[in-house]
Each structure stands twice: as structure tokens, then as C-alpha cells.
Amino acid sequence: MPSDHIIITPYSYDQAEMVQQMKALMQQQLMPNAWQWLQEKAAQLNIQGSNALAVAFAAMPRKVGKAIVDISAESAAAFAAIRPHFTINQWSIDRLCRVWLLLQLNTDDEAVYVRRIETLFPAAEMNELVALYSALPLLAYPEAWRGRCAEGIRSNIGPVLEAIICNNPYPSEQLPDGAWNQLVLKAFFTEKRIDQIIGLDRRANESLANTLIDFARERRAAAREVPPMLWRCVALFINAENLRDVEGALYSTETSERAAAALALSQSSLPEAKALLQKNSELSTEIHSGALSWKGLAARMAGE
């Protein structure tokens, strides 16, 4: 293609595409009445001094209810292949029109674009919150973002905190490893998804995994559950001075825990790693035949 007819855009995938698709979906969900009034504030984002955006943003659960988004199967993998990783899944209606609306602002002068939203911040609701970090992935100028979604970890509001967490691609693809460690560390504190951390074994670092091996040492010495899946950020960190560990981790009173073990185990380089796995022969089988992963084992504790 000649290089005239390049468009340069600051968005990381297709958005006109997710426009369309977040589109489709609204217009199945909402009542005429409810998106010929989306429609209007969409219209009147981009007009200078007007505040639609505010205004929108308050209104929109009155204007267009708190319903979970119904959506099929083809329509999720639809919205992972515009932009990998993300989901709507759970989302509410509300939250769904508040990011569509977002995608509907002006980008052509980032710092205007990104004073918009980051006005957003200050004084919005939780729900409010949850649909601003929710559309992280989905924002123009994604490295302006960085510092917004730093400190959104240090939140002590459950929902927000996994908005952010769970299911958000942004997270692993921005953060500098201070963050993200503080991210993932967050996540064990406060009891989160931990596999639905995207990115969690790309971004595995050791001074991660030496961080959680003292916070497991800390919850041992405290006679505490250590939280089995702590072990899949140590997996590749496994060395003579922390093999001890996971040796304690694999004979825990907690099958979970001796399953993360095992499993960390196996994916270890470490030689005296593989040796105390074999002496287990029970958990080495289930792992070399499949019937004991990663996947598996975070349905299971969450009883699915």
C-alpha cells in the first residue's frame, strides 16, 4: 500500500471494528429510548465546552439500567480478536456504554484527550471506576495510562481492584515490573482470580518469586494457608535456596497446595527439583498425563 495511504492511529487494534461490534451488542441489550439518548451524548462529546462526558458517565445506569450483558460465545471470540485478551464477560450494560462511550472521544490531541478522561478519575463512583479501568485496554495512547493504572492497585475497593486484575490485558502489556509486581502481590493479599491474571507466566520475575517466597515463609511461620497458586510464580525460580520451600509446599496437609507444588516442580530446570517430584509419583502422573494443570487446578478451587 503507498505510504499516502497509511493511517496512522493511536489506538493498539482496530477500534473502529470494536466500535461497530460494542454496537451490534448494545442495540440487541437496550431499549430504543435508552440508545437514541446514548446516541445524543455521543454526539455531543466532541462539541468544545460541552460536558456530555460528565454528564453521561453519572447518568447512565438511570438512562440504561445495571443488566448483565448477554452475549454468546461468538460474539465474545469476536471481541478477543479485535483486541486479544479482552472480555466483556459479567459486564453490566452500563458499564458496557460507559466504555463504548470513551471510545467515541476525539483523539487528534492526545494531551486534550487524555486531561478528558483523567478528569473522570477524581470524583467518579465505584461503578464509575470500574467501566474507567475496565476500558484501560481499549484507549487511545496506551502508555499514557501507565501511572492511572499503578494506583489504581493501591484501591481497597474489591470491584475496582478487579476490574484491573482479572480478565485486563493492559496491566501485563504496560506495567514496568515494579507494578506489576505490586499488581500480582495485590492479587494474593486481597484474594483475587490469580490465573485470571493475563500475562501472569510471560511476566514472572525473580524478584517476584523471592518476594512471595518470603511471604509464604511469613504465613508458615504465621501457621497460615499459603495460597497454592503462588507456586506458579515461583515455578521458574526454583533454586537450591528456595527448593526447601516447595518441599514443605509439597507435603502440605492442603491438597491444592500439594498440587501447585508438584506443578511448579515439573516446569522447574532446577535437577534436584525433577528428582523430588519423582518421589512423588502420584502427582508426576497426573501432571505427565494431563489430568493435573495449571487450569484445572485454579477451577477446581474455585468450585467450577
Contents of the next structure:
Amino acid sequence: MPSDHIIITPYSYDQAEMVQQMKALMQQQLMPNAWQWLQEKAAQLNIQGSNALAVAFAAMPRKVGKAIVDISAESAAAFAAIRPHFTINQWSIDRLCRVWLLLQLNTDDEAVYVRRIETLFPAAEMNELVALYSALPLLAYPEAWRGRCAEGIRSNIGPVLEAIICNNPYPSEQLPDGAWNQLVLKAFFTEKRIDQIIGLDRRANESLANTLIDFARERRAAAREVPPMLWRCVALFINAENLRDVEGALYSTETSERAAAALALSQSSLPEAKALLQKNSELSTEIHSGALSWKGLAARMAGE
Amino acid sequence: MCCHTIDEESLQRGEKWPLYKEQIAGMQFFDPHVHMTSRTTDDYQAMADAGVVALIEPAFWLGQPRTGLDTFRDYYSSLIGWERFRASQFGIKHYCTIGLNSREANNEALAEQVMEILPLFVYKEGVVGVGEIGFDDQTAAEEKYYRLQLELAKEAGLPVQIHTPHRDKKKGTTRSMDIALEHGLDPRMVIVDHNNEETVKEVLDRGFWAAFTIYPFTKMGNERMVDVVKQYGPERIMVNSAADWGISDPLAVPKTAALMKERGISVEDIRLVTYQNAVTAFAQSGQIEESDFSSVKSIDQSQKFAGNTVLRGGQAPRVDKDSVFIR
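Rather than the form predicted on its own that you just supplied, could I have the structure of the form predicted in complex with its partner chain?
So here's everything in the complex, that chain up top.
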């Protein structure tokens, strides 16, 4: 017999606490009538035959506006404490309210729950898709959204991709290697902030590194720039065969690419890689002193 | 929508852009009826260059009938999704109206299903009305779905964009307005489209907005349009291109503005009929912020660097068309 004291939830984190955090923030930012409207819709959400989900989800910006949510450092930390790597930094209020709305759905029947959320995707406009994909790390039954997430990576709409790729902990936790590698490749092709991919280093793999080396060669052949952060994904897989590609990057005309190549070499256990880095004493020294790091390089590239 | 035979002569280039460009330098235009789904990036680029800052894409007939609900759903979804995003890449703010067009209302089995999904779309962000709806052949089925959609618009508090028929236009226009009033719609919430010299007076007299489509061969020419504005003044009149998959001109609004300027219509009146009146009419949806017209440009810039889409990796947003090099 299961113990009465153990509450089994289909969420991977403390969902009740998350809802409380969101509610506190929403009450601060919403006009009383908008908050009331939202409460009413939430109350109708799980009634059989109600269209409250579709209507409230679509009409959200009409009711709550689109202002950027003002969030304190403490509040941001609280979100990340409840759900690791989850952030609502720079979210608009309609996005927050939409995600909150999804967290009000009854999860008793997995099939019904999944179908109700899946129904929203095919009819969603851009901002709705952004909200839906940013909700993935908070939804119940985490494994149920793998296919949807992989499908989202095929989008060509920038903000939608960004919601999946950047600061979203879901993909690295749930995607199989194939879809994960697609996500990273797509991030490079569409020039997303690579340093904002959660789990980038943890999910590094040889297959991805090989594809990225091919990509780097294509770019060189076409006399186009090679994205410096590419070398971060290659670092642990530097071998005799691709060392010359890293060497090419180390002598690139682009400062960022030289720095990235040096950082990659410093992470490699290949003796030839160590030797190559030694030849560039300036970058080598910067790395050892801590003056040059992936984090610092990413910030510099983003103009921060 | 037209079917014109293309011959050698009609393929010759007409008056070149620079000849009227100076006339409209610095002006801003709002094209409240243009089917961008059928147009290329060259058109977006030309429209942006000519001063079109925002537009409305009404849901319409795609040139051949759809056979299932899913293609309707995907079409509506593309109007609020991909097409809106594509426009933003050129710094143009894209709105749409959502509705079941009159031709396809005649497939009643399908029309029933479409009516069921319309409420899911009309409440979406940036949907500024129910449209284009109304009559084509003036059948009973067309009337039925026109009425149902007027009710939908009323419930959602949205303006209505009425397509008036090509054939039996005058009667069709009158009938469209009669029915709208019968359903209790405020004429100020109804934009009657595709007017001509024969219909405009009644539309204005009854308090509706009168839209004119500048479309070669089958609808208004812009010289006639100038005369209409001279005769009726700028109040509640707006100009659009209705550019689509037929031989049409996405620069119809700026070109008409240039012609108005040349023929002595005041700059303020031109602003009203090529920008402000359409903004005022459709802003009754609560979905149009004029400040968005300029912010879409800055969003475009950031998205360019964040990297997207019609722009492939590292691609510049503009191509120099006169350069022989393609890089």
C-alpha cells in the first residue's frame, strides 16, 4: 500500500511553490481586473467542454498587456531554486501569465493533459509558441514533450527558436543525442547565444564535434567566418585528424576565434594540442591567469 | 483577383520609380489590404523603401478551393505566425483579419468546420478584424456565413472588413450594409472594401468606412482614385492595394499618394487616406499601436543579429540588386 504521506506528482519540481512565486509576481504587475479575469478563466479551465483554455491563452495580451516583467534579484533566485536553470528574465507579462495558465491544468489523466496542451501548438502565433516552448521545463510528465521540443527546433522563427535554445533547461535534460545535436547546430546557423544553451558542456559529444568540424571547413572554403563558440563544443574531441582545423582557428584574423581555439586547446588532453597552445604564449598566459575564459569570451562577443 | 491575358506589351516596364519617388519622400503608408503570402521578399523590400510601415493581410481565397479543415487552420496560423515574422524582417508591422471568405462559404460541409475554429483565431494578438467576408456569388450559403461572422465580430468587439462582389457590385454592396445594420453593427466598425464611383456615395452616407482597392484592370485605377478624393474629401476613405497572386501592385498605396500629391491634393488629406483613416478604423480592435510601427524596425535589427530565417546564417538583410556578385 502506498503511504498516505507521499504525494506523487507528475512534475519534476515543486510545482505548487512555482505557482505561488508566479502568482505573487503577477499580482504585483497586473491590474485588478486583469487578475480577476485570469482567476475566472483558471476556474473554468478544467470543466468538461469549456473552451476557456483556448480563449484565455489566445486573448492573454489583450487582457494583461505585454510589458516586460519587473523582477528582483531575490525573486529570480527563488525561481532558479525551485526549478534549476529556469529563469523568467526579460519575459513579458503575457508570457508569464500563459505559462502560469498551463500550470493550472488538471494533470490526473496524462493523455488528456498532454492532448490539451498539444492542441495549442498548431494554432499558435509566434508569442504563443514562445510561451509554450518556455513552459516545457515546467510541464508535468517531462518525457511527454520530447517530440514536441524536437519539432520546435525545426522552426525558422527567431524568437521561437530562442525560447527553446536559450536559457531553457528542458532540451539538455530530455532530448536524445540526435535532436540535441540538431539544437546546437541550429543555434550556430541562426547565430544564437551559444553560452546561453543550458547543458552545452555536459551534452558535448563526438558526433556533434565531427559535424561542427565539417561545418567549420565549409565556412572556411566559402571564405566566411567560423563561429568562435564552435570550438567549445569541439574541445574534448580534438584529435590528430582535426587538430589542423583548430590550428587554423588559432591563427584566424578574428580575435574571438583565436581566443576560442586557445581555450579549446587548453581543455584537450592531446599532447599535440598542449604543444600547439604553448606556441602562443600570450593566449596561454591569459588562460592560466583566468583572464580568458569561455564565459568572458561569450560576454565580450555579445558586447557586454 | 483577376484573369488578364499577358502579352508582350503588358510586360514592358511602366513609369519608373524615381520619377515619383520625390513626391512621397518622408511619407508613411499603411496598406490595410494586401495578401503578402502571395508575394516575394522583393515586394517587402520595395514596400519598405516606399514608406509602407504597416499592413493588414485579410484571410482570403488562395486561388483554388481548399479541401479540408487543416489547410484552413494552417493558413490562418501562417497569417499570425510566419508571414508576420517575415514582414518584421523588413521592418514592416503585419496585422491580419481572420474570416471565412465568401467563395469558400459555398462548401457548406467545410464552412461549418471552419466556423468552429474561427473563435480560436480571432482573439489572437494582432488580429484586427473579421475579414474579408461578404458576398461573391450572393448565394444563400454566403449569406448564412456572412451573418454568422458578423455575430462573431460583434462578440469579439472587432471591426469587420467586407469584400464586395465583382459581379452585381452595387446591389451586393447595399445588401452587405443592410445585413450588417440588421445585426446591430455600428457602421463605424465596418470597413466596406473594393468600392468604386458607383458605390462610394451610399457607403459614406450610411456612415461606413469606404475602402478602395487600386488594382489594375479589374478594380480602381489611381487616376480615378484621385478624382474620388477630390469629390468626396478624405473623411472615412482609405486606399489599399489588395495585391495578391494576380497581376497587382504592392506599391499601389504609395504610388497613389504620389499621384494625389502631383494633382494637388493636400499632404494632410493624403495622410488621411493612405495612412491615418485605416489606422483609426482598425485600431478599434485594440490591437494597433502606432509606436509598434517604429519598434518593429528596431526589433528587426536585433533579430538580424540574433539571426533568423529569411536571413540565413550571417546573411545581410539587404542585397544590392545592381551588383553582379551574389555572395
